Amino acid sequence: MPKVLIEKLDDFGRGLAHINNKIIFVTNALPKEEVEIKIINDKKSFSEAKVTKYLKLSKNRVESICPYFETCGGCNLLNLNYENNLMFKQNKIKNLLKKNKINYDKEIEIIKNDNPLYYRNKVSLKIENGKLGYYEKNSHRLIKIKECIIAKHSINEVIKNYKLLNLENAKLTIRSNYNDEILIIIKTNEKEYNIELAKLKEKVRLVGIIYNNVTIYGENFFYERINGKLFKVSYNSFFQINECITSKLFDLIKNNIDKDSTILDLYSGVGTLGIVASSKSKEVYSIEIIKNAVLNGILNAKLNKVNNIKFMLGDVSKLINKVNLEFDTLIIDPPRKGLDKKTREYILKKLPTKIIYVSCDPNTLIRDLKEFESIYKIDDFKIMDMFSYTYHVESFCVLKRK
């Protein structure tokens, strides 16, 4: 078996080494570790490998408390202590900025997750042949689980009692709110259902069950409460998965809105960021593609006694050029693919004074920042540990027109 020295972590949390100038990506290996490896996927320009023996361990290595860590495709940094998880994310952003020659001369602040375990309020699992779990990374092989240590305890109660759903093959999404109330969303080819409802209700605070987009029990929404604000969230509407970090995100949004601003809020979901921003702004205009989310947003404005926000239903990329209004502040929280070309062109035509960009994918964020760098400077850049113990990075970026 070849021996290698792990030089650093790549952007996906894999150990990186070289053999004869060829890059080797090694799972579950940390910087400065010496390991024996087995090549499991040999490509022309790189190879992927797994560790067969640890010869020297990193001082930052911790023993994962998850029994599925080495096989499950979810968390990939549970072998690294929390402080170094944060440093990994900080270095990832620094390297991306440097590689793309984007100037930012301040320190990148890291906003910690107060609860880096048992924090997720939404998980999506598979049920195959009556067994529940996640897929192994880069495969469709089911890893059966009894608990997910980054999911909220209320979600784990459903996982422990999933057999009460009596499903053989299905996709199962479980959502939980601030009050540990549960929505269960089932997608399956099974025409009939036989859910042991009474027993399930004894185990969890069940709000509703949605079966192939039909509500078969209770409601198809719940209410979420963050920083004293109440939000109706439908089963298919986006809401941030980490309540602790979302609370801190709300504070950042509020603190970066200038008094009497006119705001355009793109990819607005159920209206959270726009509603938070509305307390200091003159007007907020929000665009969202999911109809239920827009309906939620309209209600959420009423729930929070906000009367200076308007909602538009539509795909941002198709609707953006029809938005004929003057605004000085732009809030964007796009999906992982970032901004499409038409939206970037629209922004460069309208040239708002300030852009607040919330991103869940640093690569598309950097791409978009490159597009804006001739006209905008980065005034603030923060990393928010929304996705603890994974390689995913949530960024909060404020751009100001030069």
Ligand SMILES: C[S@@+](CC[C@H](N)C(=O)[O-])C[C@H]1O[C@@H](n2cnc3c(N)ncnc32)[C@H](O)[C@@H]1O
The other form holds:
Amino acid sequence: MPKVLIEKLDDFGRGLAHINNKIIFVTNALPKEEVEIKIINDKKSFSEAKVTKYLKLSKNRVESICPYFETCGGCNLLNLNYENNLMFKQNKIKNLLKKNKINYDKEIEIIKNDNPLYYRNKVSLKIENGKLGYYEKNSHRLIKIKECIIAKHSINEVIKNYKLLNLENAKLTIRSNYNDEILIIIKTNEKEYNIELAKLKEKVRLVGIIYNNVTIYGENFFYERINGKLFKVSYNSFFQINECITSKLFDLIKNNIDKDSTILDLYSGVGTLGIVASSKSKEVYSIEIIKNAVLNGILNAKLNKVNNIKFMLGDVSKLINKVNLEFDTLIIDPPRKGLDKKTREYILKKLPTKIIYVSCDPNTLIRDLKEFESIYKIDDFKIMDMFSYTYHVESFCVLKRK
Ligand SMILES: C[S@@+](CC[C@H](N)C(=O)[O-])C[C@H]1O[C@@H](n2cnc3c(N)ncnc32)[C@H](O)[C@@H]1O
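Having seen the form predicted alone, could you give me the form predicted together with the ligand?
What follows is the entire complex, opening with the chain shown before.
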């Protein structure tokens, strides 16, 4: 078996080593570790390997408390202590900025997750032949699980009792709110269902079950409460997955809004960021593509006594050029693919004084920042540890017109 020294982590949290100048990605291996490896996938320009024996361990290694960590695709860095997980994310951003020659001369601040385990309020699992689990890393092989240690305890109660759903083959999404209430969303080809409702209700605070988009029990929404604000969230509306970080995100949004500003909030979901910003602003316009989320947003404005926000339903890239909006502050929180060309062009035409960019994918964020670089200066860049113990990075950026 070849021996290698792990030089660093790659962007996906894998150990990176070289054999005869060829890159080797080693799963579950940390910087400065010496390991014996077995190549499991040999390509022309790189190989993938797994560890067969640890010869020297990193001082930052911790025993993963999840029994499925080595195979499950859910987390990536449960073997590394939390401080170094944060440093991994910080380095990832620093390297991306450097590689793209984007200038940011301040320290990239990290906003920690106060509870980096049992934090996720939404998980998507598979049921195959009556067995529940996640897919193995880079494959479609099911890893049976009894618990997910990054999901909220209330979600784990459903996982423990999933047999009460009596499903053979399905995609199962479980959502939980601030009050540990549960929405279960089932997508399946099975036409009949036989859910043991009474028993399930004894185990969890069940709010609703949605079966192939039909509500077969209770409601198809619940309420979220963050920083004293209440939000109706339909089963198919987006909501940030980490309560602690969302609360800190709301504070950051509020602190970065200038008094009496006019705001355009793109990719607005159920209206959260616009509603948080509204108390300091003259007017807020929000655009979102999911109808239920827009309807939630309209109600959420009323629930939170906000009357200076307008919601628009549609695709950002199409709608922005149809409605004639004047604004000085832009909030953008797009999906992973970031901004499309038309939206970037629109922003460069409108030139708002300030852009607050919340991003869940640093690669597309940096691509977009590069486009704005000649006109905007990065005033603040923070990492928010929304997705603890995974390689995913949430960023919060404030850009100011030069
Ligand atoms: C990362 S979420 C942010 C939501 C919201 N800002 C929040 O903090 O809860 C992205 C949102 O963009 C919406 N979305 C995705 N593509 C879109 C598009 N082309 N036009 C408008 N909204 C879109 C999604 O439905 C989702 O609600």
